[in-house]
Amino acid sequence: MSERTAILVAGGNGNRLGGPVPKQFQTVKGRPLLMWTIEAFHRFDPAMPLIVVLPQAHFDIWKALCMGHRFFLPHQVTAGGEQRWHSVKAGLGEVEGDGLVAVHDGVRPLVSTGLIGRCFEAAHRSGAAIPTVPVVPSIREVTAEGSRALDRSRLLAVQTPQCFHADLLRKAFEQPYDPAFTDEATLVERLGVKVELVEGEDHNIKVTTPLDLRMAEALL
């Protein structure tokens, strides 16, 4: 398989999680969430370059946390931007070569090596791949007339890592910034590229609320 790189986006301030500590630095089982995420990708491929995108203002905090926890797994830290789009683009600017690149939420610490591998394999095959899981709750769409039920059997929730050929993702990010941007796959699809869907994992949760934090701790 082509050379692989992972961009771990950890630019959030954790408003929904609450507390004075950004969510990527919240402690789970004695260590910050972000360390668990880095470890998951290192476990998959110890030689794979890992690019961690953080707000510039958090660099010193992260350095102190790594020293305090004696966390020395190799990774590169780069400064993110105002929105996720800017942060991913900054991380992409540090990717070398034209292999495969994964973009993953820094606060999804429970991603398995199997899922990482399946996403990379699918991207190698088709150029773009994302993990998805079925939508479990009943879903309603708000309309001008009120609301209407949606057929959840036709809906999927999107996870990360989202994996792409590096040159394809670079081309996608040449498009102008759009505030409606939600994920990298949407941007790639605007180039007319079909995104392959990979079976995700229920436990690959994104930690954004106190309940998520407790779930992650129990699962870890």
Second form
Protein chains: 2
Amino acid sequence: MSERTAILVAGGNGNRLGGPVPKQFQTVKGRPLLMWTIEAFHRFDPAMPLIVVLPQAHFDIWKALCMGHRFFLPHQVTAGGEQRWHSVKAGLGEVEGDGLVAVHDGVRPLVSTGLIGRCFEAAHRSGAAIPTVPVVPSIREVTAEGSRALDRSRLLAVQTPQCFHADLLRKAFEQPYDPAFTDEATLVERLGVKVELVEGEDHNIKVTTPLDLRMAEALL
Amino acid sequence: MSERTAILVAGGNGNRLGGPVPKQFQTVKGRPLLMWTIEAFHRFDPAMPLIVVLPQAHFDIWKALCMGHRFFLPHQVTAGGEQRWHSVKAGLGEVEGDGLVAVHDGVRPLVSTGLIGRCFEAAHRSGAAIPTVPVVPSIREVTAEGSRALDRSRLLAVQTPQCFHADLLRKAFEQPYDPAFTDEATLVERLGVKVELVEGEDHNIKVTTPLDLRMAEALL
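Having seen the form predicted alone, could you now give me the structure of the form predicted in complex with another copy of the chain?
All chains and molecules follow, beginning with the one already shown.
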């Protein structure tokens, strides 16, 4: 398989968690979420380059945290931008060669090595692959008149790692910035490329609320 | 405000939790989920009739559980049917008068008295009201060609209690059974009635997986 790189996006200020600490630095089982996420990728492949995208303003905090927690797993830190789009683009600028790239949420620490492997394999095969899980609740769409029910059986919730051929992802990020951007797969699709869907994992939660934090605590 | 009744739907066999016990009977903090849910509604209004819909085959287990846990909160038990649609319809058959009816998942034990109250008030005002919360993950729709991204900012996840004027809900359930049925609000909308959206609660989770069970355990 081609060379692989992972971009771990931790650009957010994490206001939704309500704490004074950005969410990627919130402590779970004795250390920041982001360290668990880095470790998950290190476990998958200790030799794979890991590019961690952080706001410039958090560089010193992160350095201090790594010292304090004696966290020495190798990773490269890069400054992110205003929105996720800018942060992923910045991380992508650090990726070398034309192998495979995984983009993963820094606050999704419970990803398994199996899932990372399956996403890379699918992207190797088809250029673009993302993990998805069935949507559990009934979903409504807000309309001009109020709202309407959608057919849940046809909906999927998207997770990360989203994996791509590096060249394809670079081309996707050459498109102009769109404020409606939510994930990398959508950008790649605009190039006319079909995204392969990989079966995700219930446990692979994105930790964005205090409730999620408690769940991660229970699971890690 | 008009007279109120709650239908607590616990008709499922709960296979998704993977245990030998139906999910509504799974023990959380020392007692079955369904008892926590009944207690939440009892706390809201101890005088409100509670109609618990269970599969006929589970009546004896439930009776034994209530004895064993010395659970004496008043509630009426009614036999459900094959699908949720049949169970809610059966519960509705036990509702007296023309007041307000709440339909609530038996495995949603963390609902607050505040949310129950807001849903009843909104239904009193507008005939039909349901709680919703923003959708966190990116959502894709499966299409003939593969899948496409939806605009997440326009999507809402539906919770319960779903509250209605009793007469309106009865009329909605006079419509023929549709296997695509997912919730009561959708049925009511088919009568041309607009459903009012109430702000739901992150904590008001539906316990359907082992992961949810651990979260409920942490929160109750």
